[in-house]
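We begin with a single chain expressed as structure tokens, specifically the form predicted on its own.
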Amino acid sequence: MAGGAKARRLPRVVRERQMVDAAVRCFARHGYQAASMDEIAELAGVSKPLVYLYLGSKEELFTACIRREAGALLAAVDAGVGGAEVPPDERLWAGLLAFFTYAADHPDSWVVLSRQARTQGEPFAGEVARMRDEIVGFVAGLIGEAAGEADVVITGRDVDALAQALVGSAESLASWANETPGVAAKEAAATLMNFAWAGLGNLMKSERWSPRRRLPGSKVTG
């Protein structure tokens, strides 16, 4: 018995990660409002005081999980893309492909951070938005440089569009390809990447779209 309780004794910051994984999977699997605290600790094969004890309350624990996943996700971006000599399409491409994947390989940290922390409010929906708030200014960066090295001119209100609009995309199509069986990352990726950079690309040679026609009732100005 003493030797089986010294194995138990494991440094705190192993379990309180042991703890956070039993979250996230919790957190994803039945959201904020049902999971339960005594749950995580069974998962996590620990007593539900110490969790309180480590991690404090459910709010806590809650922004804990988001935090790190956060944190991991946006590492996993960063290291991903290449240097500043990496042309900005290929580094577009790398972080895409980067994203999809951490999403692939971490499903519920991305239900979590894509679903749950979403729906539930401040503080957590605040969290999230710093995240993505990072993400779409690293887009925003790289379509500025592509402007700047195809010599066009182009807003900033229209780079930070084009940002959110593609980080958008992004959000949506890998909860769809994690939801749809047979969709690999790089795939999701490439979809994204070539409608995307397709019309960044004629945009870049400052051929922008507009509508052939005037709609029904649509009036004429100018």
The other form holds:
Number of protein chains: 4
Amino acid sequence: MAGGAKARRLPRVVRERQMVDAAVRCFARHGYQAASMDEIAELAGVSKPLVYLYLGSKEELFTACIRREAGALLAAVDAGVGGAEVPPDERLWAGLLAFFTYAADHPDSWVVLSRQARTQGEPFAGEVARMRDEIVGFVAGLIGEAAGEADVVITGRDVDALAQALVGSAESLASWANETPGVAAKEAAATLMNFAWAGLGNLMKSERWSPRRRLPGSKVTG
Amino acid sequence: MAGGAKARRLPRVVRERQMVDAAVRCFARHGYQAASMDEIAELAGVSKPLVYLYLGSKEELFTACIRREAGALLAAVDAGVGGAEVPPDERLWAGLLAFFTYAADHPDSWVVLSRQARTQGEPFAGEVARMRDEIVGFVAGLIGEAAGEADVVITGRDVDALAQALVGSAESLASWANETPGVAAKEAAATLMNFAWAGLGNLMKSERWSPRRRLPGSKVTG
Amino acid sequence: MAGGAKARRLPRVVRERQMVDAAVRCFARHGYQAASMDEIAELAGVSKPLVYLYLGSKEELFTACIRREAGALLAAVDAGVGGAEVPPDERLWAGLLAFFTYAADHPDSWVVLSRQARTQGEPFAGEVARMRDEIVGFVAGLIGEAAGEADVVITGRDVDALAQALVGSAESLASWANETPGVAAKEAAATLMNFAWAGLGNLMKSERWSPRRRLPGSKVTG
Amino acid sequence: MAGGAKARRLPRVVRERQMVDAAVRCFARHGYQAASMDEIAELAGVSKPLVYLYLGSKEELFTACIRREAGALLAAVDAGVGGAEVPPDERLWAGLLAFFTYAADHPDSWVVLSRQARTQGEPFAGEVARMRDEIVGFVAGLIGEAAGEADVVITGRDVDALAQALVGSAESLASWANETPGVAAKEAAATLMNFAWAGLGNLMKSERWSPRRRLPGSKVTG
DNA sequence: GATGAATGAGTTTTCATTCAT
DNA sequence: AATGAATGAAAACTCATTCAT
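Got the form predicted on its own; could you also share the form predicted together with the DNA?
The complete assembly is shown below, putting the previous chain first.
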């Protein structure tokens, strides 16, 4: 008797994967608090005590979800990005493409990481913040590298701020793309690349925007 | 006898404000689900039944928070932005400045709007999405206007995507600024202005970024 | 200024009547527990503290309702029934007619007395039981009287049981008549008179029903 | 180890029965609204969550009580009544006996069915009304049958009204018997049989009661 | 390896009731 | 004569978690 509809007595690793899969889905759909262990167990096709036996507690289960999904996202981006011999804009492009592709392919994972985990306070926010910091750091590195190549001096905080801005726009675009039918990952990546890298390029050329001077109360003149 | 520690028998409007104030704080700190009506009532200095008498239910209370804070944010931005006679970049600058200032001055409000409300599903997500859409629309208008001035043709969806990216980076920067000591609203606005408007400027000049061509599997050559 | 839509500053007696009127209606519709003092006060057109000022408490209010309505029902029946010079069957007929008429004219009152009050345990059940006992006693008196006239000896308990049965059938018929369109009070009274007085008459003649004798397991024979 | 004071880990069916038993008792004593789930759970010897897990909600629990008890009452009556070959008066006698016996043996059940359920509005009143209608229908059938045998023509509504009256008197007697020490089921059934069947018999013989004619305002003359 | 049975602790919500004016 | 403001107490219901098998 092989290939029954419901496999019993599976090895632990398989069962754990099923459970975390189910949990990611539930957490994505309902949020951490509203997702119930009952529902997760049912969706995983196991009994509740087994979930506790393998994953410990709801908190640990959520943490496991965050860790696994964060790792997968980072791995996907890392795999897409080339080594130091590739110029920074190419590396950013590759990273963005990998990122948008991951977000599109794993919408539940993306919702958990970008939304649910960050609103649940510690320890979850910290857990996902670590991953985000890594990405921000990666982007900051690229920006710094580009600045170096262009012989431009930028303060560390400016670099951080720019990286934050870029990552934020990527996050926003990813969610928008997931919710808007017909927006491909490649398209989103291209838009962002145009938007961001060009802006960075100008910064490199020290072309900064500043408000025009005008007399208080007077109308603006061309 | 003035200035007692605990004011009793206040008029309804005052009490309602106190309650919504307390609720915003609790919801910001713990999220919608984890915040308890008990805690909110205590923080507001009233009994739970009064909260229900005046605000109806937890759901209505959260909605009231979202509406009030979204209104305040929009009002702040609207008040900062000039009319159509002001050029778009100036209007964006003014809007960003007002936005970052609001987020810095009302961190709980900002957390509720940007994080908590958006993760709680309907009807809350929709409530705050309306406000965000207004801002995205405002930014999209500016971008379109700038494109018109530069005689550049951009598709509506590209404008939308750019607006999403810009708003996303502003959100990201606002949260980062709030969590990073010593980052002023003006500074954040300036960074974003440089980053974003310059990027848009390049787009206007049709200078687009595109990946360099390379043979599959081959190394990239500078 | 006379004849306004909402009269304020009414004399106490009037206000109390309004309140008890409203209470009877609410208690009839929702039952004692489910009826809320808020609703009663609103229906009476006064504020809740006034209800408490005049009627004391929910329990006292319900008791007041029961007392007033029970008194009204008894008064109606008493008024309809003649004195001792009238023969018992005529008195029963008059009482039934008055009773069915009252129940039809005051359906809320009847619901409160027959259903709501009796299910709420003490002290309410006792309150209404007193009234019912009076009616049962009245009926028992008539039966006893008729027995006396017919020179038949019946035990007190038999008389009680017969009175209980007669009153129960009257109650049942009254509720049925109120819920069944087109059944007049007079009709119900006539049906019951036929049904009951004839049965009593037979009893008077000592014609009793008893199960026929039959052999166990055998078929019944004519 | 048998006969422990408190049995733990019982199969679901057993627990459910215990819970419904306890619920019937509480509902009978306090009514639907006043009975608390806490008390029911305690009386059943389980925790509240288990009650909710097995029975769903207070409403469903009450419905379950009504259904079970109504079913038991109907089954008891059905079992007592013979088939169509038994003459109608014998069938009525058997039904009444079974009915009074059931009411005496299960006083809580009887209180729930006759009082509590009928005052709680829909869906409970409807639930129990179905059962009562079955009994009324059964009685109406007997009356009709008897009328047929006696070659008497009665309208359907008269039959209905008589059945309502008979059932009402049975209900009244049952409650009275339960509250009055020393009244046996058999005695109550006999009283009712004498009272009711004789009355019906007279109806069959078309001996109807009617008020004597008298001049308006005049005294009655023997 | 896996589960049916069970619960402590907490949630939102409601309501009769009172105070201060 | 009358009320807007306010609450203590308790209700229904849920959920993460564990035990015994």
